[in-house]
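Starting off, we have a lone chain in the form predicted alone, written out as C-alpha cells.
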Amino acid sequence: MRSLSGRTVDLLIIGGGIIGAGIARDAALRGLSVALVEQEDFASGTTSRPTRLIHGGLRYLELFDFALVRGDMREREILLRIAPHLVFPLPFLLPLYRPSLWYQAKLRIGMQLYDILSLDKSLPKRRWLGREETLAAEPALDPEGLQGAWRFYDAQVPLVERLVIENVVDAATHGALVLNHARANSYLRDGDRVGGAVVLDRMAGVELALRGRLTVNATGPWLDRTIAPLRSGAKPLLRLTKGIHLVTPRATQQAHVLFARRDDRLFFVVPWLDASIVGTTDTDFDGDPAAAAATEEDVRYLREEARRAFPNAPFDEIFFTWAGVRALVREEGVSEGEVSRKHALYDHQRRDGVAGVLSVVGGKITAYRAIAEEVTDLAARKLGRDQRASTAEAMLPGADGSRARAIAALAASDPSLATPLCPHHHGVAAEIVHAVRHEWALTIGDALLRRTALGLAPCQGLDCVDAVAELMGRLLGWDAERRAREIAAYCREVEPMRRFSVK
C-alpha cells in the first residue's frame, strides 16, 4: 500500500535493513500500528553485504566481550529454530600451523569458552582434528607446517536478503504499512517533539506526511546523517568501517577461519551457494555508505592471504565483489578491528531534549531479533503498552514452505512461468512474478538481488536482464523506454560489484 498520508501510527520506522525490518515485525506482532519506510529497497544497504554468518564471533572472546558472544549464541539458536529454511548449521575449520605452546593454549581455552557460552546449543561441540584428518576434510589446505585444526560449528544465512524480506512480509501480514524506494526527507516537528516524517515516495514522485506517535531511526551507517537535524553540531555517534568480500568459484570443501599473516586479522573462506566467499576487510570509511566499493588493495589483500592457506584455489577468478559499511558505536583510540560490535539505543529526549524519537546505533545481523525486541520494549513503554515480544517463538513466514508452494502453484498455472530465466541459474519466471505481486519488487535489482538468487549467480542476471525487464514490464506497466531505463539502472547497480570480475 503506497498511500499512507493522513494516518498516524504508533511506530514509524525509518530504515528497511535487517534491524528496521525486525523492529517492524516485532511491533506488528505485538499489535502496535506500524509504518516502515526505506530510501532504496529493503536489505539494499549494509545488510546485503556481510559474510552471511550467524555466529557468536570467536574474535570477540579475545576482547573479553563475553556478554556479546553469549547473546549472539542465544540468538543463533533462536534463528536456527524460527528460520530453518534460511539459517543452516555450518562446520568450520580453524587450522594451526606450527603454533607456539601459548597460542595452542589460548585457542584451546577459546574453544572451551565458545562451547561454555552456548550451553543451550543444538550444534555439535568442538573437536580437535589431527593433521591427516584435517587434510582429509580439506584437501585444498596448504600441508606445509600444518599441525591440525579445530572443528566447531556456527551457522550461515546464505540469502540474508530473504531474512529481511520475510520479516517485512510478516510485519505486513500483521498490519504494518511498508514502503520501499521512499526517502525520509525531514521530520515533522511540533516544538521539541518529533511527530513523524515527510517522506518522498520516489516511485510515485510525491511527498507524504507520515505521522507517528514514536519515530525510530534504524538507518545503519546513514544514522548520523539522518539524525543531524536533531543534534546540531553534536559529535557523530558512529564509527564507520568498510568490509569487502570476494565471490570466487568454489575454493574449499569446508568453511575456514584464518588469520592474515600481514596483520593477524581474522578472515573467512566460506562455501556459499555454488561459489566461495572470501572476506572480510575492516578499514575506516568516510563518505556516503552507498558509494562504498572494493579497491585494488582490498582485493589484493584478500587474494594474497587466502592463497597462502589454499595455494591452488581459484582466487584469481572473481565473479564479483561486494562492499558494505559497518555502523559501529563510536570509540576513540582503538583500531578498526577492536571497535566493539555492541549496539546502543539513543533516546533523543534524554540526550538532546527532543521527544518522540529513538535511534539504533550499531548492531549485528546475528543479534537483529534481540535488538528489535529491545527497541520495541522501550517503544511500548513510552507508548504505554505492555504487550510481550513473541518473535523468539513465532516462525518466519517461509518456514512452513507456504511461499515455495505459492511459487510452485503459480508456475503450474502458467507453463511459461516454469521456464528458467537464466542459463546459469535454475530460478524461474514465477519467482519474479511472485516478487512483484507479493514482495514489493519494483525494480530489476529488487527482483534479482533481493527477492531471488538470480542476481547472485556468477553472471548476476545480466544474461537474462532483458527477459526480466520484459516480464516485470508487463506486470508494472513499463513501456519500451521505461524498460530500457530499468535495464540501465540495474547495470549501474551491479557495476561496482563487477569491477574486478575475472573469468
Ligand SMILES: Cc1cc2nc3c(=O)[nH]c(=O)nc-3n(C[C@H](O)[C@H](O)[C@H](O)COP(=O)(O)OP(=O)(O)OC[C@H]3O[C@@H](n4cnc5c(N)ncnc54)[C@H](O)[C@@H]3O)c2cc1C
Contents of the next structure:
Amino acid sequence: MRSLSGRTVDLLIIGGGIIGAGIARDAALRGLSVALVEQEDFASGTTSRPTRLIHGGLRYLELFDFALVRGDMREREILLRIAPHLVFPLPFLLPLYRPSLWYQAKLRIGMQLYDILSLDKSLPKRRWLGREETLAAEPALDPEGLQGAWRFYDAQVPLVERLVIENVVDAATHGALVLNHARANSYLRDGDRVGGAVVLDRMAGVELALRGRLTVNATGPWLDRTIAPLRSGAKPLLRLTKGIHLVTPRATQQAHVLFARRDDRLFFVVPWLDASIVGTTDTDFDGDPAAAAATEEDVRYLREEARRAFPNAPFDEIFFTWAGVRALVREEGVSEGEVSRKHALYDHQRRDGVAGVLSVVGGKITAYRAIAEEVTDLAARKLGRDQRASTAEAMLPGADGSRARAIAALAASDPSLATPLCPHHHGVAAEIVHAVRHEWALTIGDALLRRTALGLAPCQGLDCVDAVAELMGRLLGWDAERRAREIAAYCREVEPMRRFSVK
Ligand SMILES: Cc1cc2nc3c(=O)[nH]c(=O)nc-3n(C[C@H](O)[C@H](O)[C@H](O)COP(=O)(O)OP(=O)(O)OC[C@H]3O[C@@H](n4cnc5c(N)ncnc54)[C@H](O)[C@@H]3O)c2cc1C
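Right, the form predicted alone is done; let's see the coordinates for the form predicted in complex with the ligand.
What follows is the entire complex, opening with the chain shown before.
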C-alpha cells in the first residue's frame, strides 16, 4: 500500500465494480500503470445485485434499441469464450397464454430479430414448443390457457462477484495497484486540472494522496456524489432506479421470461446455484445506493406474479433478497422502464472545464468489457499511448483451472483446510485462506459473499461465521474483540438481505 503513495500512475480508477475492474484490467494489459480504489469491497455495489444474465435483452427490442442488443450479443459471445468457467449458456422459455394475433406476431418478430442480431453466435437458435412439449419441459407452469412457449438461449454468470475479482486479479498480475476498503474522499487539484485523489485507507485508518495523470470515476450509482466537487450546481448526470430480487427454493426446472399481469412488465424466474431467483422491479430511487433494500411492496409484487405463473411452486419461502441501484443516463420525461440502458462516457474537460478526469456510467454487466475498452481507448489517446486492447481474446485468470488447482494444493497440504466449513455448503476452509492471501478478502463479507459462494447459500454462512472469523483472524491477526466486531459487521451486512427471510 505504501507503494501507492507518492507515485504517479497513468490511470487512477475510483470504483471497483465490474466497470472499474474491467478498466483496470484492460489498462494494465496494455502496459499502462494503474491504481484502483474501492470504498467497500470489489463488487459490493450494484454489480453483486443483478439478475446475473449475460444477455442482449429482449426488452430492448421493444425500445428499438437494435445497436444496443447487437453489441451486447457480441459481448455475450466474447464472455462465453474468455470466461467459460464463469459464464454459461442458459436456455429460456417464454410461455404464451391465449395471446392475441398481434401479440403472437410481435413476439415472433422479436424472436427472429434476436437471432438475426446474433447471427455469429455459438448458442442454439430459437424454437417454438407446443403446449405438451412446454409442459414436459416445465411441469410447474400453470397449464390453464397455455398455448406453448418460445425457447431461446442467453447466458448466465451465476457468480458475477468472481467475474469482478478475476478482472482485479489479472489487473494486479499485470502491475496494477489495487486497494479495497479505500474511499476517494477528495480530488487533488492543480487549478483546472485534477491530478489524482485523496484516498482514505479505511482498514489502516490513513489518508493517501494518489496521483494519476488521468482519473476515472467508475462509481456507478454514486457518480453524482463522487463528481460533485468538480461540478457544483450542475444538473445530476444520473437517474437512479432500484431493482430487487427474491432468492427462493428451486421453483422451476427452466429459466423463464414472463410478463407481469399487474403492469405487463417483463420479469424473470431463473434457476441459480441450488435456488431460484425471481426479479426484478424498477422503481425510482433517491438516497444512498448503499441503503437500497427490498420493501414489503417489492416482495409482494414479485411473489404474486411468480405465483400466478407457477401456482404450486415454493414462493412462500424466501431465503433472502438483494436490492441494486441502476445508474441510468438521465433522460427527462420518460418512465423508469423506458430509460435507455446505454452507457455514457463524460470527459469533464469538455463538459465542466476540468481536465484530467473522465466518468463512466450506465451500461450492463454484459457490456462491461466493451465499455472498459472504450474508456481505456480514450484514456490511452489522452495519455499519448497507442497500445490496443487485448481483452476480447485474453482469457480470465481462472479459466485455465489455476485457482481451483491452487485451492486443491492448499487443501492437500493441510487436511484441516479440506473440510467444509458449513453443514449446509460444500465450500472448504482452503477457499477462505486463498481469498485472504491472494484476493484481498479483508472482512468476513468479502470472503463469504464476494470470493466464495458460502454467503450465497440459504444460511448465508451464518451457521459457520464463528469458524470463518477464527480462520481469518489467524491470517489477519484478529484478537477476540476484533473477531466479535467482524462477526457483528457481517451480521449487519446481511441483515437487509434477510428482512423477508421466511421458512
Ligand atoms: C436490479 C438490477 C438487475 C440487473 N441485471 C443485470 C443483468 O442481468 N445483466 C446485466 O448485464 N446487467 C444487469 N444490471 C446492470 C448492472 O448490474 C450494472 O450496470 C453494473 O453492475 C454497474 O457496474 P458499475 O461498476 O458501474 O457499478 P457498481 O457495481 O455500483 O460499482 C461502483 C463502485 O464504486 C464504489 N465507490 C463509490 N464511491 C466511491 C468512492 N468515493 N471511492 C471509492 N469507491 C467508490 C462503490 O462502492 C461501488 O462498488 C442490473 C442492475 C440492477 C440494478
